[in-house]
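Read the single chain below, which is given as structure tokens and is the form predicted alone.
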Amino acid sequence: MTEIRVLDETQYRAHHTLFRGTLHYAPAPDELWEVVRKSYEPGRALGAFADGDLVGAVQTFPSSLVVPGGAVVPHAAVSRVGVRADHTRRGVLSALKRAQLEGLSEPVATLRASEGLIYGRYGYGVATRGRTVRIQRARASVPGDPVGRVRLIDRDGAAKLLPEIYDRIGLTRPGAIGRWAGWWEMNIRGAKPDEQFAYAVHSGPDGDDGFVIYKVEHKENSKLLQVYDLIAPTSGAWADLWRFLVGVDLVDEIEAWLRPLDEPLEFLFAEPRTARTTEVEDETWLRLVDVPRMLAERTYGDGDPVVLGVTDRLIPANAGSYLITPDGATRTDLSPDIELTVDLLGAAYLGGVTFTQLAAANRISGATANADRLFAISQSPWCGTYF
């Protein structure tokens, strides 16, 4: 029989000690910890026990999401997911996440998955991706003069102004989400002193509207710029730190992980194949948990009305006919033009994907071509914070 409890600090060590574990990874060290120990909140780890050993572990942090016409709602991130060994495929996941979504005060919740099989099943759906560039330095020319001036600091600096500047620029584009004081302690404050990242803040006439954060690998060859965030709202803030990164000396290359699908890089250097796209991949797997709700917060396109029928195994007050008009959502009684689970409402939700696509992967079927207008939106959305 498996017991699902709320953990107190007393459990928090044994409780990161078992996610590492599911990921191969050894105990972190104390010098970690106390870095980990911090981005641990009261009420938001789970643990699954068996006959009084802990065998399951999930959490949340709190966090904001941007929806599709600006609006930023609370969001819990979860992460730290994981399974014992010796306790896998008898039910102990499926009951951490019904908990876990049982216990949710947030509208909405999102994950970044390990395996790409497990998530649907718990009304997840993928709704942003992001790809992987790769850029030849020595033929990266960015025409033009910079607006801006782009300026090094080091940790401490970055660890007081990053999030300072993110909290005022990073929540613009639909998938942002806000980034808690734990995220940036451990992505600034966690970070090994030889690691060697580097962190530059872009300032332009209305002060400091940008950032990067960077660090250079030793390969046997060659040496890799490997940018981890970039964050620039502004096309002129964002084009003068990529010209920053291209005139880095001592780099053969620069590749930049999860990047918006609609950045574009190509056009920005005078040479397009200077960037190329090696790897897309899913980022963001969204979870409406209060889908009445999360229906009303977006904004909508010009289209004719569609009624979307939504069925959801685990939270069945989700359940039923939502009336999409430009004007807003609501329930009704209506019979749905389209019908769909909950996780792939989920992967339409910011317009990243849309009905016809999924009617083309045989996924749904119905008025697809409305919904899609409805849906539309004129930016890729993007998360850009991994946790």
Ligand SMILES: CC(C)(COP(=O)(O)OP(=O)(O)OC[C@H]1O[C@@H](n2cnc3c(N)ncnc32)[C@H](O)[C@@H]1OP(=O)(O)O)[C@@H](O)C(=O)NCCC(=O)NCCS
Contents of the next structure:
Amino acid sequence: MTEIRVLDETQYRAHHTLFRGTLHYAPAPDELWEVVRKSYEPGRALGAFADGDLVGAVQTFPSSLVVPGGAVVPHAAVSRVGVRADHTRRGVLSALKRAQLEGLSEPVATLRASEGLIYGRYGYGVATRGRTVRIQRARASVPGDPVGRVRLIDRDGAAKLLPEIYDRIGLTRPGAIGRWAGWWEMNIRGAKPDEQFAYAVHSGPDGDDGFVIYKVEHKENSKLLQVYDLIAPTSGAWADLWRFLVGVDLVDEIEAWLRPLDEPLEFLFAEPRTARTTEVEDETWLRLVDVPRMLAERTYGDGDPVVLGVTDRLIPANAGSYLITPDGATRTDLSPDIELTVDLLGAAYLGGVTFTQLAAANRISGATANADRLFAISQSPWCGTYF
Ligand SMILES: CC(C)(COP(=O)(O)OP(=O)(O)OC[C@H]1O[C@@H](n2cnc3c(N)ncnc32)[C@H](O)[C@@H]1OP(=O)(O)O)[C@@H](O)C(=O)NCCC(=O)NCCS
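With the form predicted alone done, generate the form predicted together with this ligand in the same format.
Below is the entire complex, every chain and molecule, led by the chain shown above.
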């Protein structure tokens, strides 16, 4: 019999050790644990117990999510999901997910999935995707003149300044999420002492307006600059940061992972084939916890009204019909034009997949062109924050 309990601070380290074990990592050494410890907050870590032993773990971090139209909505970032190998495939994760969904105060949750088959059953759909790009530095040049200046700062400076800059400029594109203090702690302070991360900040006419975190890896015969975090919502800061990266000496190639699908690198460099896409993968798995609220939080484009009929196996309060018009979304008694499960609505919510695509894949049927017009957004949704 599995029992699900909210964990207290005396149990956080065991929770973290269990989670790392499910990913085949050793327990965090003391100095790393001192950093990780700060990412635990009361009420957010759940454990599954069998015969008194902790055998499963889930956790959330407090965050926010930008939705189409620009509203910033409270959001739970779900992470540290794992079930001990001797207790898998007997419903432990399902019990944890049920308890987690029941306990969430945020209307939306997102996660990153280790495998594609796990989370659809719990109502999560792929809402954003990203591409990995590779750039041969010898071929890369960015025409035009810089609009601002790029300066390198040290790790202490980054720990202080980057969260401030991100809070000011990071929450613009649909899919972007608020970064919690523990995220910054893990991603800046959690780096191993021998890892040589570089932190570069861009300032434009109105002050600091972008940054990049990167590291150069020394391979046998080449040096690869890996971009971990590049946030620059204005085209000037964005172009200057890429111009800076391709100017870093003693680098053969640059790789940037999970970049926005519509990042116009092919038009930035003088030679359009400079940046090659080497992979496209799912980024945000999104779960609408409170469907009526989330449908009301986003804005809609022009288009004839559409009625969506939503089903939700785990949160029956979400089930029903919703009338979507250019003015907003409300519950209705009208019969649906399109029927869909909550994971598919989660996938379409930020505009990352169209209803027409879902119909082409035989996942839905109905008046998809109208729904596409209503849900369309001008930028690819993208998160840019890995957790
Ligand atoms: C993924 C994991 C948490 C699943 O835990 P679990 O307790 O075995 O899951 P459950 O028994 O509750 O399974 C629920 C359902 O999901 C399916 N499922 C679970 N994990 C799956 C996987 N990796 N691939 C395919 N299906 C999976 C089960 O078959 C079951 O299907 P059913 O409802 O049709 O019977 C566990 O395998 C694990 O810890 N893996 C390693 C760490 C990891 O990947 N964590 C996730 C990080 S995002």
